[in-house]
Each structure stands twice: as structure tokens, then as C-alpha cells.
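Only one chain is given next, in C-alpha cells, and it is the form predicted on its own.
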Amino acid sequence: MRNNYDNVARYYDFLSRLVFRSAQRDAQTILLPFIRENSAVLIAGGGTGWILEEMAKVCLPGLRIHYVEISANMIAIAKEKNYQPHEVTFVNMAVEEFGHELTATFDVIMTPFLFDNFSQERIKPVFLHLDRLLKPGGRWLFTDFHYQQQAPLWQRALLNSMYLFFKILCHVEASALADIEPLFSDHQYNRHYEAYYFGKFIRTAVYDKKGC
């Protein structure tokens, strides 16, 4: 199964801290105050669920969260987290297969390190699918590795090593990063906030979807 992290679920957080220290987590937690009270939230590709515990600490009570993750092992770990006082529905499914019967359901969509998994030709369909699930006026919290045409040599070497590692163990379909920014620009999103981490190798941003 493509883009499935079952084989590394138990070690993923350790590997993240080993390579990136706290950068991957910091880039995601800084976005949590942008989630409004009582929001319906879709977390697309949530991994081990550590973010749920941070949401319990930072966000006001009453969030209704759909936690969509293709890895059953990741879901099992996430279910053990303390996510009260929020309501969490765990969905073991590929993000691109979730919610085809739904339209404009969520106030917030979070995509933590999601798009770096997809091949170039699949990124736009996945983006459009998620866009359809976000209400007008909703917020998209985006975190991923940062595409740069002239990336430093160390970033290119690290990225190539990561893709090779995860292609072997997790059948990740991508082999290079794509520039996601034009998709937001072309589909009526305004960038509300932006920050960089780990020598600009990680980018995090808040996009507001144009209302009706």
C-alpha cells in the first residue's frame, strides 16, 4: 500500500526528533491558536497522534476532530493519547479516499507533512479533494518540507536520503518535493500566517479560504 507508515510507526517520533529535534513539532503546534472554538477539524495524515495532546492543552474545548490516517499502526498509537476534552473520530483510510460523500464539512483542515508523500500528478487531485471538504471562510493549516529551487546541498542530500528510506520501508510514491503555493493562490486562499524552521527546510502556514 502506497504512503503507509505501518513499518515505522513505533519509531517515527524518535526518528523525527533524532533528525529534526523539535522543529517538526514546533512548526505544527504554533498553528494551534488559529483554530477557533467549537470547530470541526480534519487532520489529514496525523501520524502518531501527539498533536492531539497538544490540541487538548492549547485549544478551547469542543473541537470535533476527524483524524484520518492510512496507517493502522499509527491509528493504534494515536488512540492511546489523551485528547480530552475534544471529540475525536479515528478513520483508518487514505486521505484521498475519505469523505467523498461529504461537502464543505470542516472549519479547519490540517495537513501535517502530507503532500511530500504524493507524486507530482496526484498532488492537485488530493488538494482539490480536501478543498471541497473545507467550508468557505475556513482555515487550512499547512506544514511540510519547503520546496526551494536552489536548496542548499545539505537539504538536497537529506531530502534524497529521506525519500530513499521511506520509499523502501513505506512505499512512498514521491521522489521530489513540489511547490504547493500556486494551488492555494489559484483556489481563492489568502495566506494569513507563515513561518520557517530548520534552516527554511520546513514551512508552516495558515491559509484562509475565501467565503461566499
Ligand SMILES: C[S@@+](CC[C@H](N)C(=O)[O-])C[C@H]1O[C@@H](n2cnc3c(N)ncnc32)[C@H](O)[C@@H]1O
Given for the second form:
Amino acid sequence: MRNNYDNVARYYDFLSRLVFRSAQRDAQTILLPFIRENSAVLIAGGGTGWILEEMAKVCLPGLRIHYVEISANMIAIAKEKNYQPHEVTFVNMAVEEFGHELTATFDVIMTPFLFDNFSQERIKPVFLHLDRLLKPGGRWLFTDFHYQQQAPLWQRALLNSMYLFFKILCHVEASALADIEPLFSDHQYNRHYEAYYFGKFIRTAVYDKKGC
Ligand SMILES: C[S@@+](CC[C@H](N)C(=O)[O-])C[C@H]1O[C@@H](n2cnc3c(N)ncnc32)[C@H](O)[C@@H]1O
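Compare with the form predicted on its own: the form predicted in complex with the ligand:
Shown next: the complete complex, the earlier chain at its head.
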């Protein structure tokens, strides 16, 4: 199955730290204070679930979290994490197949290093699907590698090596990063916060969806 990280689930966090030190985590944890208490949260592609432990430490209580992961091995590891006091529903499914019966259900959607997996033609349909699941006035917490037209050579080399590695092991369908920013601006989102990590290789942002 494409974009499924089953084969690397046990080593993923180690590899992330080896290459990026704490940057991938820092770029996500910085966004957690933007989640209001008692929110309904959708995490798409959360990996091993370390983020759930951080949410247990940092976020105000009462979160109802749907943890949607295409990798059964990632879900199995995530289930072992200490995520109390929040309520977590684990869903082993591709997020584009999740929740077609739902509309405007979530206050917050998190997509940490999810969109870099999709081929150019799949990005917009997945974006529109998630947009439909987010309530008006909701928040989208977006973290990913930073798309730049003139990225430094070291970033292009590192990105290409990662794509090759994850294509072989996880059948990742993408071979290049896409510019996601126009999708947010074209669909009534305001950028509320933005920060960069690892020499601007990683970008993290909070987008507020217009509405009540
Ligand atoms: C690059 S990893 C990032 C993991 C985690 N967010 C982190 O930063 O540690 C991408 C994760 O997204 C999951 N994934 C990829 N495509 C998905 C999809 N369509 N629906 C749900 N999960 C997906 C993979 O199984 C993998 O665990």
C-alpha cells in the first residue's frame, strides 16, 4: 500500500532524531498551545504517537482526538503511549478514506509531515477532504518540509535521498515537494502563525479557517 510506513515504524523516531535532531518534533510541539481545551482534534499521519504524549503534557484537558494512520504498525506503537487525560480514537485507515459521512466535525486538524507523501495530483483532493472535515473557525496545524523554488543544494540532496529511501521502503508516491500555501489562501484560511526549523528546511504553521 502506498505511503504506508509499516516497514520503518520501529525505527522512524530514531531516524528522525538521527537526521533532524529535535527539529521535526519541535516544529510540531510549538503548535500545541494553539489547541483550545475540549477541542475535537483530527491527527492525520501522526506516526508512532509521540505527539499524543506531548499533548497529554501540554494541552488543556478534554481533547477528543481521532488518530488516523494508514500504518497498522504505527498505530500499534501509538496505542502504547500515555495519552491521558485525553480521549483518543485510533483509526487505521488512509485519511482520504476517513469520515466521508462527516462534515465540519473537527475544531483542529493536524497534518505533520503528511502532505510531502502525496503526488501532485492527489494533494488538492486530500486538502479539500480535510477542509470539509474542519469546522468554520477551526484551526489547521500544518508542519512539513518547506517548499522553495531555489532551495539550497544540501536541502535538495537531503530531500532527494529521503524520497528515494522512503519510496523503496514505504512506497511513498511523491518524488518532489509541492507548494501547499496557495491551497490555504484560495480556500479562506488566514495564516495565524509560522516558524521555520533546521535551516528553513522545515516549516510549521497555524491556519485559521474563516467562519463563525
Ligand atoms: C513522514 S511520517 C511522519 C510521522 C509523524 N507525523 C512524525 O512527525 O513523527 C508520515 C506518516 O503518515 C502516515 N501516512 C501516510 N499517508 C497517510 C494517509 N493517506 N493517511 C493517514 N496516514 C498516512 C505514514 O504511515 C506515516 O506514519
